[in-house]
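Below sits a lone chain in structure tokens, taken as the form predicted on its own.
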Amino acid sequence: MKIFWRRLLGKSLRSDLLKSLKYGVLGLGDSSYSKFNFAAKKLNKRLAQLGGKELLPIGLADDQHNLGIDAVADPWIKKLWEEIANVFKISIEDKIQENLIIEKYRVSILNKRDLYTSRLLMSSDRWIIRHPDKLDHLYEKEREVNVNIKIGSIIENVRTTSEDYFQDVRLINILLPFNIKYDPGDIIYIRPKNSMEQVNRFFKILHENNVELYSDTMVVITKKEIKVPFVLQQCLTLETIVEQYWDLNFKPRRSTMHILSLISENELEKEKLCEFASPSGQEELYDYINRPRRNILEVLADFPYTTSKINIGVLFEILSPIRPRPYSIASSSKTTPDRIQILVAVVEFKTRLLEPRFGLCSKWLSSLKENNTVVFWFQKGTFRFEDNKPMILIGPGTGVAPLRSFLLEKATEERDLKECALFFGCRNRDKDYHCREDFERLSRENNLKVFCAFSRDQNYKM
């Protein structure tokens, strides 16, 4: 891609070099980043710049939209080709059938008995596939190719809200491998797994629909259609897949529907995902999956006839990769130089389902004991401070984490901080002030100026 782009914005490329070319470009984004759909724009002026000539408008998908990215590509692509069938003279009937799975992967089920008789054999890529061993973290495979990725393990996990309030919020401690330089602002990235109760719910619904796929099933990935990511390029029990790499909590898009609707082979059921898939049902797809925050599990349990024709490779379609989540630091690197810590806010909400929402990645750091272990890496954040100023940090709530890590750095270089002033909310002194030792100890040490404003500890809210 690098090469591509370097060639393309040559300067010594001729103004009519790409003269005879017709291109459309649709961009997919999200305009939650300041840099919208960047590269697409870049792209389309770019070509218009060479001779190109544009078949249609550019098209920028935002995936901040109600219906997501299908919103703005739907109509585009449709026009695209009643622009191409313009152009060729040809029916837009002729194009690709839509009704076929084209598979990522090839992932193949190994013969346990053949597998326990040596601890070594051969795939047909010619890769060594090794017995698989328990892995406590699929992620951990990443160090050979990335420095940056680390492993810590967990000192201390404690809740800083009282046991009576009603969310759950965390101040973790993290013991790093060696001591690490970062600064306040700066962000860590983790790699959470899905919980073993999610875990085992995942394996009760394919064995309550005859899907003979087993916590214990060898798996063994190799390229298809596109490159197999490295930390799959093992052989891998599936309980480590479906633990570790799979987002259980993933809620399904309209492609996820419309794959299940190629296997289904019970009328009513796949009438029903078939319009999930159509551009008119996607009004109906948002009520039954975003409103309710409805997941992948769930929804294989409402389609039970359709569930039972799934199989490993349709699985790998289906079910999306657990991402990393992000976390403001909370501490200073001045301080406590071998050890990191994030204030996290253990998410649980309801919908109109029975069944409470929770985060993935937050009510798994809750469960972690001392002596866990965490994959993270470091990633400098677009939040810096200047402290050549007179500073006024407001930071209600977890929001107060990088305002902490400033000022616990502040105190440790200049001690004094009486040009600083910290303005925290929450609900009530005694059940949410989080971290409330650390802001005394530096208002009567540091004479950092500290205003609280509780909007529960009175009749009337604040």
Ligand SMILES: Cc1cc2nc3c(=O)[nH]c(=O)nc-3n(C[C@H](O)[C@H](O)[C@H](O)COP(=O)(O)O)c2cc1C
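Structure of the form predicted in complex with the ligand (previous: the form predicted on its own):
What follows is just the one chain, with no partners and no other molecules.
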């Protein structure tokens, strides 16, 4: 991305360089950010400066809109097709048919005999001969192509809020495979898994609707429309895919409803799904999915006749991969070079649905026990601390994590922290003052100035 921008913004580029380019830019932004759709606007302007011709005005989609990005994206895409049809003098009906499922991959189920009697050629020309047990870490395979992927093991997983406090926050101590240098402000990306409870629920819904897919069903995925992600280029049990690849907490989108409507043969369910997939049904879809934060499993349970038509290929179309989650590092590699600590707020909240909602990664992290392992990688943070300058550090709640990293590091290097002032805020001194002992010790032994605001330690809210 950086290279693309550097080249595109090059000062020596001729102003007619892109004179034969016709283009359209659709920005997917969020107007709660001060630079709303900044990248899209900049791209649109630069392409014009280099002689490109706008096929249609820039679309500025806004995630804050009640209908989400669709409010702008839908009419914009429709107009784009009209313009393309104009340029190529084709009829608009010649464009991709919308009532077909265009499957990303070719997915096949391997029976045990195939596995033992034949060897299977994958698209990447790799021969698979190993019996696919349930893998501990699907993403461990990424280490073959990415040296940055690490596997660490849990040393400690300690709650930093009192047991009677509503929120569970964890200080998680992870042992690194070897000493690694990292800096305050750096983050780690973690690959979470679905809980076994969710995995069992997934199979239960399939079986209740007579879908014959099981945890030990062996699946082989090869390229069809797009390249198969590296970790899926191996024979896997469905359980591994369900537990570690698909996000079972995923909130179905309009496109999910569209695919389900295409496989549905039940009149009532199909009608409802078509409505959810239509432009006019978006407010209703928002009420059904986004407001209560319904997940894909609940939707499949709500549409049993449609679910009964699901096959392995469709699952790859309606389910999304689990995204890795970033966490600020709360420790210093100067004091603990063989480990990292992160401070994780466990996301759990109620909606109008009976069952509480939870955050996929934070809930999974909170369940980890000593010696359990995690797949992660480091990323340089954009949050940089200047050396040798007095510092005012403001970080309430888990926002204090990178500040703790910085203060622990500085205390090891310089000992004296009298030039640093930490402003921390939470509800109660005795309930959710994370890493209190550390900050009190740094104050006592290293002269750190600590200012705390406890908003609910008195009768009035501060």
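Residue numbers count along the first chain shown, from 1. Here the rigid core means the biggest group of C-alpha atoms that line up within 1.5 Å when the two forms are laid on top of each other. Computed from a predicted model, the values in this text were never measured in an experiment.
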Practice task
Please check if Trp377 moves between these two forms, taking a CA shift of 2 Å or more relative to the superposed core as movement.
Solution key: no
Problem - Phe454: Cα shift of 2 Å or greater between these two forms (core-aligned) - result: no
